[in-house]
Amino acid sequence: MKGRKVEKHDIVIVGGGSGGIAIASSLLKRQKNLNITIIEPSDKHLYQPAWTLVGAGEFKQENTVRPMADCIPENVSWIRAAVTSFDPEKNHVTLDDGRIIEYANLIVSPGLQLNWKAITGLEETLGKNGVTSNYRYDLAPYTWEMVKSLRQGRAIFTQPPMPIKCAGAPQKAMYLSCSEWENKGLLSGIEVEMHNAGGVLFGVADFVPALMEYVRRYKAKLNFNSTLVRVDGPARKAWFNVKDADGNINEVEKSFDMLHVVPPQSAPDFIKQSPLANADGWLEVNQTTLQHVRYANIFGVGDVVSAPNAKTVAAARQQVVIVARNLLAQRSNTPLPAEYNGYGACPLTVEKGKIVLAEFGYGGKLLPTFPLDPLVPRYLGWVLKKTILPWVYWNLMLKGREWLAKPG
């Protein structure tokens, strides 16, 4: 540290997606005067959940994003950096440009990251050649355009192993296309595959029936212990290795006119080469206060958390209001007054027009908001999550304002 210039300042949280934005602006609320930094490289900020709707032609992609500075909160400080290791036994960060930033209390909510290179072949032909992703604000437009001009052959949907966000976006974009070709009259002449990394086509399954129910009428072929390695874009051709009943793998070969990718996920490299890890790469906090198992005065939030949540907006919403209140608590030295409940929600969009709000939490609980049937899929679903739940993102969420996200 010699020689190098060391900033101090009071909370510093390290990203600006939608945790570091919203838990800045629910901690102001609370506490006016406090003195609040947020460290992201990025100068823009993107609303990820709609991506999906934007593969399928019902939502605007520049809808999906705005200038960094126009939603950081006022009186928050902004460093335009990227940390790149922590020292939490000094309270200190280093970043991308030397500078060595000192906090009282530290906030990590940096998300994950994509890990596209883990698919041989992938990158070079991501956007063309038929492959595309939702997982990607340039690719779900071209997801739509393969949609629209697909009238026959084979498309393929993948998921990769655990965790990842959103963990319903890999077949919500095989329902979504899959009812456009229906209602355009397409549908029987195309035979669509989803390929699942893991055993189940949903993680709670009290929501299976239902999402079967579509699977059926898509007649949607359903490979599980299928993990895509390879893509060959020009050739049209797929490779998965699939894993048997007793455990052995073996690689099968797949054309393709249409391979919707969703790329294997895990904790940013800073993060899991720092200090504040678990043995998995994610941030290591107590799963109900969402405090780190070691350093008292870091909290976590968001998709970098080591909590068994869903990785979700809706997730990262109910997690900011218990880091503000226990964050708070813990500067003051009294007891952390909010427990999470490991809340979170994932519209389904099983067709254009109707979603099966799945919401839960740990343990696979449900957690449904309005008192009605959570299996039965809705119209209101689709209302809420196409035109309420954007507006409820970028004028309560980010701004501190809690709607239906007060914890129990």
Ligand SMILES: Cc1cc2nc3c(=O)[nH]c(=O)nc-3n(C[C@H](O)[C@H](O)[C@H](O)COP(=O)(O)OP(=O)(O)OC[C@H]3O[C@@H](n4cnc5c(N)ncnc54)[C@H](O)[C@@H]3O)c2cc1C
Given for the second form:
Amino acid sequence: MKGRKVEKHDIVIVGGGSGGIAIASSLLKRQKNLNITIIEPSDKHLYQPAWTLVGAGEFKQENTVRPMADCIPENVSWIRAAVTSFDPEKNHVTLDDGRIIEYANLIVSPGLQLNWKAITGLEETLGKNGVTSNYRYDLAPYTWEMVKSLRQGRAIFTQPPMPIKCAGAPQKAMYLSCSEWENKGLLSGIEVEMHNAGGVLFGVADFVPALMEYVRRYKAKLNFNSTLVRVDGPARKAWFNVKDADGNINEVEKSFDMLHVVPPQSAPDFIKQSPLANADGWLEVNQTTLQHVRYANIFGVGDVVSAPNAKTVAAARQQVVIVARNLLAQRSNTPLPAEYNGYGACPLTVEKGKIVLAEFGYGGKLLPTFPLDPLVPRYLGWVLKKTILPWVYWNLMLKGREWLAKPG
Ligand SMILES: Cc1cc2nc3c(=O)[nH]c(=O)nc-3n(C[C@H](O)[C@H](O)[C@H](O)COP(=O)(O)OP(=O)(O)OC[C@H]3O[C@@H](n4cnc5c(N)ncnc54)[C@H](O)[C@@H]3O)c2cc1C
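Structure of the form predicted in complex with this ligand, given the form predicted on its own:
Everything in the complex follows now, all chains and molecules, and the chain you saw is the first one.
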């Protein structure tokens, strides 16, 4: 790196996704003269939570994307490149075009990595042969196509090992598909299976009874400790590693007519390989302050952080308030004032028109926003997910207006 010019910046944000744009706006709301730079390679900003609804024919795909240039706040500079490595001792990041950027403060928010290649044969058949996923912008409409066209046969929904973003999304795809088939009177002719690499239906036990009612209603067969490892699209076959009670693994072959896959997920490679990672590869932050545990001038927001919260936009919405307050305190050498309670939310779309609004913090503590029993499926949750939250996202969260975002 000797001899290469170093560009100096003040506050640098890695990633212009949900967390990155929101933290830039939240900081500027507090101090409008801050000098902020976002490093982001993509020219599109994606609202991923609505892809579940796109896959159910309930939301327009094109309403989940906006030009990145329209989302980056005024007075924030945008470097259109990807970060490839970190040198936190020198306060440097290196970009894929070779440039070196120096920062006073760094906020790391590049989301997580979808590991499609970890399942043999998957990538080449995505979007055809009945194989789909709501985890990609371009594929969510294909889920809906499959749901609409399937009249009988076997539909399989898969869930990889945790952690993943929006842990409820694999089963949300199943419930909404079943709801459509039920409404059309087709459900009795469709065999529905969920293959879950983990051992529980949902990580917060309080919500499981309400979900199990829908599993019974839709007659979905739950297979736990069953991990998708291989797909042959043209043959419409999938293979699962199934772990028995003694820990033995057997490969099981299944034929399918529709296969909804959620890919294995991890921290992005460039984070895993950096001095900022913990042993599992995630950005190692203090789970209460969201400050990096080794580098006081670095903070994290969103899916990349090591904190054991549910990886959701809902979590990022509260994290940005914590990080905005704590980062400004760190810059003025005062104690960090804000504490994150692990809030995250997963609106579980159990049927068309009803949602179990799972809101919880660290340790599975229930943190409902509304004074209603959170374990009951409601139409209100549906309105919230389909209409109110997308509006809140584009018009409030990304603009630094912190509604539904005050730390608990
Ligand atoms: C199907 C689905 C359903 C979901 N449902 C919900 C829901 O109901 N409720 C909810 O709250 N959340 C939901 N989520 C989760 C939510 O979308 C994520 O948790 C959220 O977007 C995380 O924000 P983030 O900023 O960490 O990452 P992202 O929004 O993914 O943004 C990361 C950004 O970093 C950029 N980047 C990547 N690598 C680099 C690099 N090397 N250098 C610079 N920039 C880089 C990317 O281009 C991207 O713009 C869902 C997600 C999916 C896929």
